[in-house]
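Read the single chain below, which is given as structure tokens and is the form predicted alone.
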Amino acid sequence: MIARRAFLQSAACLAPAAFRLSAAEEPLRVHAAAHGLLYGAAANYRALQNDSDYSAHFAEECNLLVPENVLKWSTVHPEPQRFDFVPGDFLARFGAGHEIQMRGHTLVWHEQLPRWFAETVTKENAREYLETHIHTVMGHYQGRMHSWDVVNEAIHPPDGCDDGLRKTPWLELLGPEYLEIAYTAAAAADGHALAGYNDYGLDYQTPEQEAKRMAVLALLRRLKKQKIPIQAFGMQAHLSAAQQKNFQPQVLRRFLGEIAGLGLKILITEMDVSDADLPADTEARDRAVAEVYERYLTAALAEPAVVAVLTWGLTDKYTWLAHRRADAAPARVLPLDVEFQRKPAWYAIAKALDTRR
């Protein structure tokens, strides 16, 4: 305990005063729980298996876990008649052993489909494959999931489809009805987990993102009007420090308020902050990234319907944003650095969580 307290005091001293909290700061899961929220992160399956430091810090900081990849079609459904639950079951056991709830990602998406999909799935059998996949995967984890991203990234106005729908294999095979099919199947497979719709590119005040916000709202309103069983919305929040000139808190609050008005719970599902266009100076980068986290989450958490915040990863050691910088400097985009030290971003998230009343 003495060594742990010394570590926390050392980490706190490294944080800029604007984001510094008490010297012996509680984990993010405690900050979240104190305000009726969950804090979690996308979990790297291999790292949880093989990196004891990573697994220890994940268990300490998080009370919600979402798999990065292992419940996507290409991994969990590798052959037409075969499912592979070994990685997902490992994550479920890890969560249960550390009082961490789990959410599922994702049941319907246009990417990471298995190789067999294109040559096997046709207009005649697509509904059967979709329903079987949802019933099998959700059924396997029935009663063990907090929520599911049932449909992921179905809106893309530039594709020019009616209602802003993205041109995906599911749309081509089943038409717009694929959404109703998916949510109806999800409700039958596990009616206790929150069934959500998840999307990105909704954060900034630009013409493109405003058009997408309107299309997403229209989709959610249609689903609710048709009494489709959807209970939640996932706001991915893949942010960029260089885009902050386009961030307007009142726009985000209004958008989330309209979603809440439909009776939906809201989760910030995949939050991270790219530092690709920031200066190389570590202190300046950390400060800029932390400011993005704090401003965004303070605005988002003003909406009472927000029930959870998840970052897309916990540590810079395991992030999809690695190697994005032209100068090859290591990315510093998540709450913990590559050595699992708490960064200004961690303190900014804690500060924002503590603004929740």
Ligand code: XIL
The other form holds:
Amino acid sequence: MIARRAFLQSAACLAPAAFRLSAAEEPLRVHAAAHGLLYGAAANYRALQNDSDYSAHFAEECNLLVPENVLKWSTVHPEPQRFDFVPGDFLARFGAGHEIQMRGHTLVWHEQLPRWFAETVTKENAREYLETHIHTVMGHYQGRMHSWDVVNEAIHPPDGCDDGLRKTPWLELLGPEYLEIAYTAAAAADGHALAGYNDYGLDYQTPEQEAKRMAVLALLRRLKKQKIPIQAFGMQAHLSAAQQKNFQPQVLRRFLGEIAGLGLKILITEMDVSDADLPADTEARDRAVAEVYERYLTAALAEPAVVAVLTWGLTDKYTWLAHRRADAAPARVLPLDVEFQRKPAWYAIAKALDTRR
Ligand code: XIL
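Structure of the form predicted together with the named molecule, given the form predicted alone:
To see the whole picture, the full complex is given below, headed by that same chain.
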């Protein structure tokens, strides 16, 4: 590994001023750190193993990493009595080797459950499976995680369940108490990592998203009131350029302010900007996507409780939004393009980080 900091330091000492990086061109982690923030991205395990350009840019830009998939149940808990930490440990070693903090995603979710789950987990044994999973996975990384998405996407008012809870296997197996069980187990497994609640669809001024914001706030209020150990809130921020007309900065500000008022730290955990409904022209598309990043992050970062910004991927080469356009044009949704060049979105994120006081 070429120690990136040593390289930058020696470059800064030896190079004449003209060769130094201008402040604006510093990597995103430097923009973030200058304002007491972290910048990171969801890491693609296979790419980090096989694509050295990807890992070099990841190490250059990020000081926070979250595994995109490999700490989900389907990967980390492949059989009822077996856990697989090989991919997660690879990412943890990569992070530790590059002074990149790591966060965990995710312990309780209704998706990416292993095949054995439905036929094995019953109302009788669900609590034990959940607690064992949390103790084993969090315990494995104890003291090494910045934060964990303990529960992911538990709110979905259209399902019609009490308190806006999503109709998930966990709700059906354990009732609403599954949240309390999860956070209590998390606190016992690693009292050091921030225990978070993470969700999406909270960004726009539409009736559906307003209802979801209210339900999420009510849930967090209930957990705090019951003294359930939770310290962080993750705003996924999967945005869409076509929805920009429904973005109102003051609505976002107010929502994040209410969450901060509960004493929770806030992370923007999975930001990306879908370009699926934008015209094909690359420059216009890049401009529109960049504007969404800048306006959203500028509003979010005005809330002092926000401590970190993560994008859901770093480069358009590896994004879950790859094949969403009707014209099949390659997606341009993340800070770097497929050749790892900085796009207007990169500069928009840097600029928004710099607005932080
Ligand atoms: C996505 C991954 O990016 C995909 O590779 C995978 O196929 C499905 O999950 N909300 C979350 C993330 O919390 O875990 C999801 O990640 C994206 C939506």
